[in-house]
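Quick heads-up: it's one chain on its own, the form predicted on its own, in structure tokens.
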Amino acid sequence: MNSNAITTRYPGYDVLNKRDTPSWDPITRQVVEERLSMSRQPRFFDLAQWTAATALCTCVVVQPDDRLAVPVAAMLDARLFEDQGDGWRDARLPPLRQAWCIGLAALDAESQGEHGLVFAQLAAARQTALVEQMQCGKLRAAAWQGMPSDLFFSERVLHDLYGAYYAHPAAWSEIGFGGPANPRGYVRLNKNRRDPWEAIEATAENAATVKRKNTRVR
């Protein structure tokens, strides 16, 4: 294994040393002590839900296993609860609450139909697999009740659950955001240009330099 190899693209990064730094106001610190303090527990979804879309976020969002794991599907349950719309949505498909349901009703109805057991009880194999005939369209079931799997899949499960994972502080560390621009804001915004606040990315020859660096962040 190359010893100059790094795992992380901001070694040392960690956006939670800003919590008490002029980089968040009041109102950011409590969002972010929010989201680390979400309940566990489903609000919206019943048991049966809550186990299709926990699986469903384990198979879809991979995480790294080098740290405390985002509650996507936690995070998922508390915007549904709170009817947390975009907006916007395709006309072919339903409303956010009503989507979900269906999808997720269909994805158990669709494995049982094909294995004889709900989603969450298949091996990773085969939820992969099943996952990937609701990508493309695959999926007809009646269950299905007329929307579209693949519409299904790329409007509510990519959107929803990358945005709920993205929208952790986690990931934030990962990708070297350093959070909301209030009350600092960025100023730095031309190509290869960042913030003193801003996390560096390494590469191979400078991760040692760099994650002393990214330590002081602030």
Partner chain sequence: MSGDAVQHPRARGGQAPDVFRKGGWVSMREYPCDEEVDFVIVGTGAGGATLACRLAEQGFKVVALDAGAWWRPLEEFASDEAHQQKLYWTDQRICDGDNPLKMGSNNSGKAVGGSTVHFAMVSLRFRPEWFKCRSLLGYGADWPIDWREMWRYYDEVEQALSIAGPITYPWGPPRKRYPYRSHELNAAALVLARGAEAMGTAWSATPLATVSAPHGKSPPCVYRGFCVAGCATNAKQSALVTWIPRALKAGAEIRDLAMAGRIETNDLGRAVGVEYFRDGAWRFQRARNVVVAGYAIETPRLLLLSANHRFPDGLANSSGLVGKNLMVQSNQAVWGVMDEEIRSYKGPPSLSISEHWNYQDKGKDFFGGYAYMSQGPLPVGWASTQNGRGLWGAKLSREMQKYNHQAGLKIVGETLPQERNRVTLADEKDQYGLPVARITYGFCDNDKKLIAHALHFMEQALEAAGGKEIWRQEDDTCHLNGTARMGDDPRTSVVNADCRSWDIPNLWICDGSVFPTIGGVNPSLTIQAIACRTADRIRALAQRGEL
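Positions refer to the first chain, counted from 1. These numbers were taken from a predicted model, which means no experiment stands behind them. What changes on going to the form predicted in complex with the partner chain:
- In this comparison between the two forms, the rigid parts meet at a hinge, and the single option from Q98, D25, V60, A78 located at it is D25.
And the form predicted in complex with the partner chain, for comparison with the form predicted on its own?
So it's only the chain below, everything else dropped.
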């Protein structure tokens, strides 16, 4: 699935190199360390749900293949284990945990119905096709229990998976985000100006040099 993964414009940049600089304060170190050391074993999902959720995360969130993958499914599981809501719910959706339980079971049911296999057993292209149908609201099997599949996809799948992924330092490094910034903050605010503790953007010509320089950014 990651065959069309993109390469970062910020080779060599790792926001975690700033951990012991004035850009990180104690509470931020603690919070990020907890996230990095979280259990990769599910505490909320059962085995079937966990298998489906893992496959769905791999299908939806494309990650570079030259580093360890961000454990999106484990982050989702942690959120469901804590039952951490957003503060609202579209009236057409059931509560957080219930929505995920129904959605994953329905995805497996749709997959079984069409291909005789659960979602995780499908080839990548077929998984993608099924997810695209979910995005368009075309999945309507009884297993959805009346939950609109397009709404489940936009309000739960995308919201929860990407909310997890972009909360991870690896994703910050990938897009050249400065990351935590207390107490140092920033000084150079104008266009094309970067502080020495910010990532350098590479071009095709200078990628190797930039990579070397970025490893020293902190």
